[in-house]
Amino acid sequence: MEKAGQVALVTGASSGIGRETAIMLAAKGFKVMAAARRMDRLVELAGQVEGITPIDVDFSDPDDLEKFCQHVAGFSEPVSVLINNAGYSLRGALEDVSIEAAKRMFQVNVFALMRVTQACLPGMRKMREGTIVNVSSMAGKFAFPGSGPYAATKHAVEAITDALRIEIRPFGIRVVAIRPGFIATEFNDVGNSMTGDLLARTDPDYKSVYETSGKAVGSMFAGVTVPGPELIANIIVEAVLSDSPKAVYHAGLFSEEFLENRASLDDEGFDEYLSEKTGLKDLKL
């Protein structure tokens, strides 16, 4: 599908996924809108990538969110395409993950992505098209131990992607979905850095847990590669130019053998693979 000259956002561009995915854009002749925190790292890239512009945006904060959905819904040329990209993860258990720290991640990954696709499809309407792809996660199906309130953001995208397609379908916009697997990002390290040291603070309970499946999911990665952000850029670009996007799209390290499983094992046959697989089945404290 012809899309040259078009206008592309792309949250959460400075790094990773979002940020290969708006070089690739810009190759194919979008004017891309490339937004996030980091403006030094944005005004780095549109230094570099001809048909990028940085937008400063914090997402986490409400104000700054709807001064940019503004921002966004008052551009000359309507939004065509959407790249629903910004996010990232808290670990540790349930009771060691604060109410404060969960909300600061729900407004990320699901309330700032909800605000902006409302910005932009007044102008999608309007053109009777466009192409709007949110960025889940394997993560998106199931949840690792560990990971639970992460992964209810991203089954929130999946839910909010799965009503959205069907509502807008009939303004001729598509609505597509990507769940990576394990790709070779800022994103663990992100992770890591807002999750802080889990043992040293944690429940002397919890510490055997944390250990047992830490060393099980670090076996998993032994004599393996992990992909980089490449992979899923391609798959997001693919999607936007095609003239029949698939609905959903999965890729990563992973990725096929847990969503397989997920689709083919009922409820407790997944818990007692998945807990296998983190070593957590046999553990008793």
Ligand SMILES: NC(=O)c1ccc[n+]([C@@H]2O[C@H](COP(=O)([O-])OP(=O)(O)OC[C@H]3O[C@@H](n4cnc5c(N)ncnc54)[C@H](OP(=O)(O)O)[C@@H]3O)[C@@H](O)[C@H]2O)c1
Second form
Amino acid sequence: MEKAGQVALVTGASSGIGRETAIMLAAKGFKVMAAARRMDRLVELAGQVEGITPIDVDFSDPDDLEKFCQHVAGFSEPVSVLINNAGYSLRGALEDVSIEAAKRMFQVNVFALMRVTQACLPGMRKMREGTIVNVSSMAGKFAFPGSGPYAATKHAVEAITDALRIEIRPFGIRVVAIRPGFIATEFNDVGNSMTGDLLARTDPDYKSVYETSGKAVGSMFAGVTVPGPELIANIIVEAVLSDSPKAVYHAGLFSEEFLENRASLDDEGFDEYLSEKTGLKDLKL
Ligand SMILES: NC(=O)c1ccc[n+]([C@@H]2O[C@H](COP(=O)([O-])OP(=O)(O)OC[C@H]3O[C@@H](n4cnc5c(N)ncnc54)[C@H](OP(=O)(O)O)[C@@H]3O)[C@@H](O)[C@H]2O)c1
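Output the structure of the form predicted together with the named molecule; the preceding block shows the form predicted on its own.
Below is the entire complex, every chain and molecule, led by the chain shown above.
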């Protein structure tokens, strides 16, 4: 099936993985609809790369999401390729994450992904063709301490992706999950700014937990290079162009190590492994 000329919708296209994916899909001849909040970035991108159309949307606002989905459902040419990529993380022990902040993160990482997919599916079903790529995370298969609610959003993405893949295969629509490890994008800075100053606002009880795990995880990065977003964008485009994409791809720093251990160890064994990795195994307070 000739794919050049088809419509591809990329969410979270203003930076990082989404931006690189939009550029690479446009280079392959797709008409790329690039969605995010920062229109200045999207307009600049569209000015630099032929075939990219910016769309302004804030997925944390349910009304704006709905307006966006009505717009998408009304495209004159239906979306053939959907890259559900927009997302961010909140950090903190469970006691330090407000329910309101967690709900907003679920709205962006999970409910927007569901709703945008719903907006694209009728067109794909009609064509009996399409590819949906959901950007999950290695945290879709296990949870780092201090990152439970974010991992919960990505576990939700994994579950939705797995069910959807089998539900819509009969219509010729392919569904792929991508599980990045650590990738050098704005993700870390956005996570820090969305989280705020944890050490300043947490109960003193948690200070050692944060400091110990921060030091242990920090030491994992000593002397290693974190790959850039092109690594993941290349895999996404490879999956889109493939005649038979895999159900799941993973890549990025530590994704192999963590995911292999999660797959091969039992629950107690993985708990011990992750407690050691994060420096919390022998901490007693
Ligand atoms: N980088 C990593 O280490 C890593 C690892 C595993 C998984 N991931 C996943 O990869 C995906 C892309 O992240 P990235 O690393 O490329 O980070 P990034 O550079 O921060 O990009 C995130 C994108 O999501 C968009 N976004 C965030 N909140 C939004 C909202 N309320 N409405 C609409 N768009 C919103 C941002 O656009 P605006 O701010 O302009 O709205 C931006 O384009 C995310 O789903 C993330 O969970 C990343």
